[in-house]
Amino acid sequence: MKVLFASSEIFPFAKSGGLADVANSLPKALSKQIDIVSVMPLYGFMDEKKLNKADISFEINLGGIEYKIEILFTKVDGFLTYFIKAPLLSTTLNLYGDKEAYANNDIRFGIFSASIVQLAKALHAEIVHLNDWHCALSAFWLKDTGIKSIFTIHNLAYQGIFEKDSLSRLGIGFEHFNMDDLEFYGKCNFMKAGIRYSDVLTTVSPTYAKEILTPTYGCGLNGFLNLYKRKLHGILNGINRDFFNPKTDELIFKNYDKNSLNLKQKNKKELYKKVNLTDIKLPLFVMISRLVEQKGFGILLESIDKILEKKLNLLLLVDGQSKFKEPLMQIAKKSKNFSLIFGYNESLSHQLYASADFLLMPSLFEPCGLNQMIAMAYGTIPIVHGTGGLKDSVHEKSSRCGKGIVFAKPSKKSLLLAIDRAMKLENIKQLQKFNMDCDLSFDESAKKYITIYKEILK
C-alpha cells in the first residue's frame, strides 16, 4: 500500500495552527505500518538550499495556462516529504496571506491540488490523504485516475470560498456549479469537491463528525454532508508523545516525569522571570490560541474581572489581530495578576504547557484541539467547553483516560464555575499522573486510518 499524504502546512516546515501538527504526527505514526510520504507546497520564506531536487517535474494546465512544476524534498527523523514549487503558490511569501488572505489564493491552491494529482501518479501511490479546503480539488481531478481519496475535515468555518470565475481559471467546467457541485450561495466552494468527489470522508474526533451535521455546527454545509454522511468517519486526533514530552523537551526550564511533578514549581519560577507576573504560590492558568472568536475569547472577555479577582494568576499567548486585542491589552496594563503575550513562539508554548496548572480551552466549538492533549502529557489540568473533540478527549466524571473540568454551556457563569472546581481540586497530583499515563498519540488513531485505507482498496 502506498499512500500520499498532502496538506497546505507541517511542521516544522511551516506552521500556522495544529493541521501543521497533525500533519507532522499522522503520517509518522502511519509510516510505522505502511509505505507513506508527505507532500506540501514550497512557500517565498522557505530555504529551498536546504531541500534536494527530485527527478520528477511536470507542467499542469489549468485554465489555458501552462505552469510548470518542481518537487523538491527532504528526509527527516526517515521519513519523506516532498514539496511542490510552482509559480504563484511559491512566489508569495507566506502560506494563505499576510493580514488578510492571498487575492489569488484559488489559482495557488488549485495549482498545488492538480499537482498532487501528478505527483501521486508519479509515484504510484493507491491512496491519496487530503486535508482541509487547500488540496481539496485533488478529489475532483482525482476521480477518473484510479486513485482513491480521503478528504478530512480539519475546520469546517474554513472552506476556501471563491468568486465564479475561479472556475475558469481552473478549467473547471460550469457544469459543475450547481448546488449539488461546487456552487455555494453564488460563489465556488473548494471544501465542496472534496467531500463530494472523495472516497471517505473523516473528520478529527467523533463527536465533530455528529456536529458537522447539524445545523448549528454545519457552517451552511450541513444539508450537503448529510448527503454524504455514510462515507464520514470522525477519528480523534492524538499528538506527537517524542516532541511533547516534559521528560526529554529540550525547550523547557526543567524536565520531569511523572514521579517528579514538584519539578513544575522550578519551571514557573523561571517562566515568572520571562512574564510580568509574580507570587508563584498562586495557581497559574494559561491559554495558548488563535485570537479569534471560535476560541471563545467573547466568554473570556465577559468574565475576566471575575477571573482576576480570584487568588490566581493568568497568562494568555495569543496569535493574530483581532477586536479582542485591544481590550486584553487595557487590562493586562492595570492587572498585576495578567500577563498577556502576543505572537506564537514554540520555546514559549512548551515552557507555559510546563509550568500552569491549568490550561483554558473555552471554545464555541473545536474540531478536536491539541491543546488540551499537550496540557495532559505535562501534567496541566484542562478545563474546557465540552464540543467537538474537547468532549471526546477530556472527561470530569467518567474514568475514562484524559481528566480534566468541563462546562456543558459556553458561558461567562459556566466558564467561572468551572474555575471556582479547578481551583477547590484535592487531587490534582493524582488527576496529572492519570493524565500523563494516558496514551494520548496517534498510534490509536493509525490504526483506524488504516483499516480505512484497506477497506478503500478492496
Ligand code: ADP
Second form
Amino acid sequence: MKVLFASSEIFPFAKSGGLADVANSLPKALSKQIDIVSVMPLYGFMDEKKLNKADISFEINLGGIEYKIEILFTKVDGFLTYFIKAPLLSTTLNLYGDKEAYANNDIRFGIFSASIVQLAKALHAEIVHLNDWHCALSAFWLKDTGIKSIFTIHNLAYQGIFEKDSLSRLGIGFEHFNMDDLEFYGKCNFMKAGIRYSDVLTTVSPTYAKEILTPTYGCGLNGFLNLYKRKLHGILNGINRDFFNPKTDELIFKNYDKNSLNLKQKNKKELYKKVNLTDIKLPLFVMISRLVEQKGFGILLESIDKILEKKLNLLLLVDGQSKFKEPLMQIAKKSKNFSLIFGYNESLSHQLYASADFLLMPSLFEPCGLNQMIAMAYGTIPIVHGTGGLKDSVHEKSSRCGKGIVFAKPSKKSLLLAIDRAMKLENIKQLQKFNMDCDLSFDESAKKYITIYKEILK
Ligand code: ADP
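Would you mind giving the form predicted in complex with the ligand, to go alongside the form predicted on its own above?
Below, the chain from earlier opens the complete complex, with every other chain and molecule after it.
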C-alpha cells in the first residue's frame, strides 16, 4: 500500500497550529507499518537550498492558465517529504496571509490541490490522505483517476470559502455550483469538495465527529455532513512523544521525568527570569494558543479579574491579532500575577509546559486539541471545557487516561469553579504521574487509519 499524505503545513517546515504537529506525527507513526510519504507547499520563507530537486516536474492547467510545477524533497529521520514549488503558492512570506488572508488563496491552494493529484500519479500512490480545506479540491480531481482519497477535517470552522468565480478560474464547471456540490450561500466552498468526493471522511476525535453533525458545531455544513455520515469516522489525534518528552526535550531548562517532578520548579524558576512573574511558590496557570474566539478568550476576559484575585500566577503565550489583544495588555500592565507574551515561540511553549502546574483550555469548541496532551506529557494538569477532543482525552471522574479538571459549560462561573477545584486538588503528584504514563502517542490511532486504508482498497 502506498499513501501520499498531504497538508498545507508540516512541522518543522511550517506551522501555524496543531495541523502541522499532526501532519508530522501521524505519517511518522504510520510509516512504521506502511509505505507513506508526505507533501506540502514550498513557501517563500523556506530555504530552498536545504531541499533536493526531485526528477518530477509537470504543468497543470487551471481555467486556461498553465502553471509550471517543480517538486523538491527532503528526508528527515528516514521519512520523505515532498514540496510543491509553484507560481503564486511559493512566493508568499507567510502560509495563509499577512494581516488578512491572501486574496488569491483560492488559486494558491487550487494549484496545491491539483499538484497533489499529479504527484500522486507520478509516485503511483494508491491512496491520498488529504487534510483540511487547503487540499480538499484534490478529492474532486481524484474522483476519476482510480486513486482513492481520505479527507480529514481538523477544524470545520475553516472551510475555504471564496467568490463564485473561483470555480471558473480553477477550471471547474458551473454544473458543480449547486447546494449538493461546491456551492455555499452564493459562494464556493472547498471543504465541501473534500466531504463529498473523498472515499472516506474522518475528523480528529469521536466527540467532534458527532458534534459536527449538529447545528451548534456544524458551521453551516451539518446538513451536508449528515448526507455523508456513513463514511465519517472520529479518530483521536496523538502527539509525537519523542519531541514532546520532558526527559529529553532540549528546549527546556532542566529535564525531568515522573520520578523527578520536583524539577518542574527549577524550570519555573528559570522561566520567571524571562517573564514578568515572581513568586514561584504560587501555582502557575498557563494558556498557549492562537488568540482567537474559539480558544475561549471571551470567557477568560470575563473572568480574569476574579482569577487574578486568587493565589496564583497566570501566564499566556498567544499568537495572532485580535480584539482580545488590547484588553489583555491593559490588564497585564496593572497586574503583578499576570504576564502576557505575544507571538509564536516553540521553545518558550515547551518551557511553559515544563514549568506550569495547570493548563487552561476554556475552548468554545475543540476538534481535538493537542495542548492538553502535551501538557499531560509534561506533568501539567489540564483544565478544559468538555467539548470535542478535550472531552475524549481529559477526564475528571472516570479512571480513563488522562486526568484533569473538566467543566461542562463554557461560562465564567464554570471556569472559576474549575480553577477552584484545581487549586484544592490534594493528589496532584499522583495525577501528574498517571498522565505521564498514558499513551498519548499516535500509535493506537495510526492502527485505526490503517484499517480504514485497507478498507478503501478492498
Ligand atoms: P490549533 O491547531 O487549533 O491551534 P491545537 O491544540 O490542535 O490547536 O495545537 C496547537 C499547537 O500549537 C500546539 O503544539 C501548541 O503548543 C502550539 N502553539 C499554540 N500557540 C502557540 C504559541 N503562541 N507559541 C508556540 N506554540 C504554540
